[in-house]
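Shown here is one chain on its own, the form predicted alone, set out as structure tokens.
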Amino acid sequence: MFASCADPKTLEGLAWLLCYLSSGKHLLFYLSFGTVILLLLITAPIALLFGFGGALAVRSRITPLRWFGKIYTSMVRGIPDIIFFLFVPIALDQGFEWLRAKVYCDPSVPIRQGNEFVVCPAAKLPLSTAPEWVHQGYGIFLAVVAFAIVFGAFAANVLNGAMNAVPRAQLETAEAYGMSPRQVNRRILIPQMWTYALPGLTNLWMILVKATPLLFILGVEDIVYWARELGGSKTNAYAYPHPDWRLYYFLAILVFYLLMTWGSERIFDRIRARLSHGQATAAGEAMRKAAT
């Protein structure tokens, strides 16, 4: 990166550390802290988005759409975690791909060849001939849909949880007032459920940024990828030979994970604060008491 670490042959001590830690490489591993962010921002609210439509769904009258809800929220629940992070992105890789080769590729061909999937060239997502940035991109959507079916289910549950906790006589009262089913929802049990779900959801905050290693196993190059790229025993073959390191990467990365939840327990007690104020739940009447 600078002029000076141009031969690294030629550095000792702490110009050799500076101009080892500022290489091209070591320059993705501190952007890939940033793909863990992207990636939390991102799966977040369509997580948040997937759970509130599975709670409404298992709340629904209709019964197809109710028995939808039920079936999304158990089996998620059911499958471990990791089976369901990589049976997602093949399954939606090669659907994709499987609707590509119906246009691009030569009918006659048949896609199933034996126990093969084979799509030609040109239906192939994505493209051999696009840019890194592409296949990292393309990495981080699946996992995104992976992320968010799976922690959409949970927070189906807890969200349909909350929506059971609001009162009953707040929901009968609006009622009388001739509100109708959606407007009862809409005025009422929504605004009223956030202080009852908000437990819940930040425990699945903090499982998903847990997660985030996963990114490793669907092949996208996260912290722990670099870690473990960087950590290793490099030889006199390479420019910065060292031996094996990838216990500070890895610590590295367990005070990075230490932070983020240390960091997101501070702004949930924040929002926990603010939601329970003048409610009647347990934290707002401890607040009220304290007040007192």
Second form
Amino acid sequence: MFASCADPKTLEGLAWLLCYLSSGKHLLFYLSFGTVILLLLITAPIALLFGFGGALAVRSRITPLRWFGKIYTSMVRGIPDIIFFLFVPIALDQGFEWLRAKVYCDPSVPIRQGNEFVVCPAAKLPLSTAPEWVHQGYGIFLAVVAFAIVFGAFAANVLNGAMNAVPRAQLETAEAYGMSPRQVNRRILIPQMWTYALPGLTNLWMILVKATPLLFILGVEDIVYWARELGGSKTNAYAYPHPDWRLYYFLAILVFYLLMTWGSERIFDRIRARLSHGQATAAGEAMRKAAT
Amino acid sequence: MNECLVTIQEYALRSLGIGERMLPRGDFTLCQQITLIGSGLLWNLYFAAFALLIGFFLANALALAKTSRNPWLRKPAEWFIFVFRGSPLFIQFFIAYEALVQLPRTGIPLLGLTLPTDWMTKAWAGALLVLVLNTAAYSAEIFYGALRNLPKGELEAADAYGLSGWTRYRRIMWPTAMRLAWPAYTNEAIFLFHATTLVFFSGFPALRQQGDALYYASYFADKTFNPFVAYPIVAGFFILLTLLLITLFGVVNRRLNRHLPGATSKVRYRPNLLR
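Could you output the structure for the form predicted together with the partner chain, given that the previous block was the form predicted alone?
Everything in the complex follows now, all chains and molecules, and the chain you saw is the first one.
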């Protein structure tokens, strides 16, 4: 990056380190921290939406929909999340390619040939001619869907619990005023449930943050990928030879995650204080007492 | 059917290195997949059982240290819990593996003896160590919360009976804290059991392809390009064992609460208590 870094073999000490840490590969490493944060920011709202749908499905009056909701929310309790992370992307990928093969390919050629899953080149996703960023983007898209499905199920559990926690008298009063079930949901239940849902959602965010390194298993070039890539020992054939430094790279990632969880906790404490303000709960009462 | 019995004979203990050495190649039957994935499950059970057992004692010590007034005890416990709860288990596995590899190959000389170190980089020891420390941190936070929420009346009653120090802790505080913490601890045990699937995806090599349930499941999924058989099998195994775990912890919970009215009623597994 810097002009003085043109010939790294002549450098010593701090100057060497500075050049080393600003090499092109390292810039990609720093960018991958952005990938992680981007994934978090995209996944969190989608998972919340899935969770909202799941919670409403569990409480639905339509029986098949309720069953679907029950299965969706209870599956994550018994099955490790990493199984979903492995299963969902490859299942989705094959589903998309199968659908595209129906449209673009010669129907006489079977897709499943023994132990192979083959579609014609026109149905490949992404196309083999597509640039590298499309492949990366598609991988991240599949990862986002997998994360959203798993964390949507967790969020559905939390939101359903929060909806059950809203005092029954509130809903009965609304019914007494002649509101329809839909109106009760929209005007009374949903606005009031957030303060009950917040502890669970806070927890969920922490788990989501700590689940992001699993991107590596999905084949995305994330921080774990780059840490292994850059940290591995480099011989003199490389511009910056060094022994096995993977431990230090992983320690840097550890510090990144500690900062993320620590920072999130500070922010959630503030939100909690704001939401408790003026509420008829123990926390709200404590704030009132402290003020006088 | 007979063929399947032979397969079970050959592969049921494959993950421990007993039986057929070579993994099946091509034309995987359903029986082979179920047997091998079930065989890998032995690793998950091993990790979960020992991590929970050792972690439980460590967690109690840590929780006690965190409630201590002495900063020399409290601060290290707080930091330990913060680091292990604040970072991903996946990264902890990587760090542990890289750190354990750095130990001198030839062993550490100690009082004229050489302590061998290469066993520490093996999954059965290294990954177990990480799982023990991880679950100890999470459980310690649960137990710490329970110790802080002990009903005041019980402590006053203990004082009135003249109990103090260790006797008071052993007879009053600890049993009550366990009673309070047990539902959340059940949840932690389930999370830990599920987390054991991460071991062979995180640096620790599976020697001679002896891996856990998910290791074999992903092996089959990779070889057949068909995720719709192997992953549901491993999911089914985990659902069954999770139910078993909940039952076992429910039995303990009933015993902890046996003197209380209504204790015979079943404990409800509360999924809202995420860790």
